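Here you get one chain, nothing else, as structure tokens; it is the form predicted alone.
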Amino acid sequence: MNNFLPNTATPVGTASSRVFDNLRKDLVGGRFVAGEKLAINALKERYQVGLSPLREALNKLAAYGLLIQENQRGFRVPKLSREELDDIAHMRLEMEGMALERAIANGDSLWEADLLAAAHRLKRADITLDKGEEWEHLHTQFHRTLVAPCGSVWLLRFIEQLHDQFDRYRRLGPKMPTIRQELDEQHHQLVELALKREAKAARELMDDHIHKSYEVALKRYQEHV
């Protein structure tokens, strides 16, 4: 009887992508407790989605590393550990340093303009925002832009995944204004060095930037356990 009515249902792929993005943000932001078993019905209600797109999103997040899929027992948030945090930080040093050097070698004038714009938006957010979700988004965009012309899609994918895993630790607790101010200033310095094409100095500063971020993440992890 309703054959002539338009189909207003949300396509599974679209719904799955939306849930993937929202659930990914909540997992990284610490909305779920490490080790927590996810209740499917509660997720359906929270994200206003059907079972099929929800399952698809959960499977993708498990493949991405933000969930653990347990045989016949659903999905669980991965636990946190000092060993994992150390490993993530070490890999960030290796991969982001490499990507930054490549980006400085490859980046053109359009990249320079994009980098200046991303830095400007983040700088304004440092002043006007309370370091909430909007600031986190701009912070992520800045770091993506910084290494964007590295020339390797796979390297960028790995870095993105490492950032998400690292932020599970960094965002466990309240902000630390003193260290945050140092890190914000380093963003400005990274842009200056990148535009001057001083790759070695930029990588050294990036290493220090990651070390300082690691100190924040480690402190929050130790307070959490």
Contents of the next structure:
2 protein chains.
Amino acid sequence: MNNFLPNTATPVGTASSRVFDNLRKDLVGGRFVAGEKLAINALKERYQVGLSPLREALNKLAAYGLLIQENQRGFRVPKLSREELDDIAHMRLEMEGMALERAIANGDSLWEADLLAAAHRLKRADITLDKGEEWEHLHTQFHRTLVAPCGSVWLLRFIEQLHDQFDRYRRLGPKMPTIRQELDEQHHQLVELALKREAKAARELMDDHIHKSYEVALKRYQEHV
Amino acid sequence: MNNFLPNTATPVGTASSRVFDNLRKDLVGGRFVAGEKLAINALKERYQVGLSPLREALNKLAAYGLLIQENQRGFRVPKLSREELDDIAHMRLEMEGMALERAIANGDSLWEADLLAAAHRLKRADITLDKGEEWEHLHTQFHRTLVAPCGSVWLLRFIEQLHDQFDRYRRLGPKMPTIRQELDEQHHQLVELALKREAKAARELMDDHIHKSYEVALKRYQEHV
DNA sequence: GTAGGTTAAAAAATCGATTATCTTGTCTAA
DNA sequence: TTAGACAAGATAATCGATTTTTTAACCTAC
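For the form predicted in complex with the DNA instead of the form predicted alone, what are the coordinates?
All chains and molecules follow, beginning with the one already shown.
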């Protein structure tokens, strides 16, 4: 269930892990203002947790790249920039393309089944539910499943990290995905090509898919500045 | 000076940051046994630091991938495996190759100067000094400099992380680099090709360079098991 | 003997309070 | 005015102690 950081057994059930998960979700989901300084006491309230587990979670998030830690000055939400968005999108192209090709080469029939299931769940998802959180979760799951059998734990880890960073842009503001139709169509085609083992075509479609997301993210970013 | 985690301002001078740096160095330098469980009280002694900053450092290292955190069971040094070594080496080929090509396309004359300087320092380094730590540091610096102007903060970050992971294998045991001569020669040629902006040839040499390191690491690993 | 249960010791996680550092507003002197 | 010094309050970092959970040794029943 907890697929975060592939080769890192993340604790579950502790106060520290709870606040980590929640903070991560909130940071990725855009519920903090970029650049904002985090008031630790307020966070203690918000997440109903003591100082020690909170600080441990903040430290982890800083090492992960979702927070900036400043010398004797606490923690801050990283700023957003056009340059970084471009960087992240470009890296996603490279890494997810590579992963997809390798997944298509390695994936077995269990993978095919998982992929069909993930795509189906995503398609059926009610996007108005829980402010879109449900859809976002299934969307993440779909993309995870797609590249899962790429054979590299580290590649998967980096992709996960880039997704989180990318979502800080894509999910700016309260809005939900607007181009649902097109995305669903692309997801469907990605599955088709994966099952047919057409690596080259699949990669091209993935490039296109990421590019489309990039345009959404860029628009959100520009509206937000 | 502190180039760790490119876009994360890491605090300096705090107890937490000191123990983080030292622990990282010791983990990468192979001064812990892979799979070993860390006794927190012993670490308190060893690094002369209180519990809170120590735990914060451990949490950061777990998020970074140099430690495994287990549910209510503390921290553990990740195991080593042939599969992971192959994964890391393969990812290094992809990522550093990509970074080098982009650095060669972007790098200005300041970079050329930095590169020459870094290569020179590395060549002049006394490898017997400080158990090879000095040489290791300059070696890291050289490779950092080589890819620095690649234009992607995230790519640099991933490369740094992979280097640390790779060194857990390459630096197994107390031994110092044995193939100094060959490495120096390759470093020299890398600079040459970079200055001549021969991206393709440089990348091929880099592949070869990483492959050579891989063979060393693999041998160390096999002797160590 | 061995599986299952109990418990004492050890270790991890968390809390509350203390110490150190930074921030802000005010005052003074040029 | 305004730059710099200072003090008071706020915040971050750290410590020592408490609580919770795990580990391991022991016991008992089969």
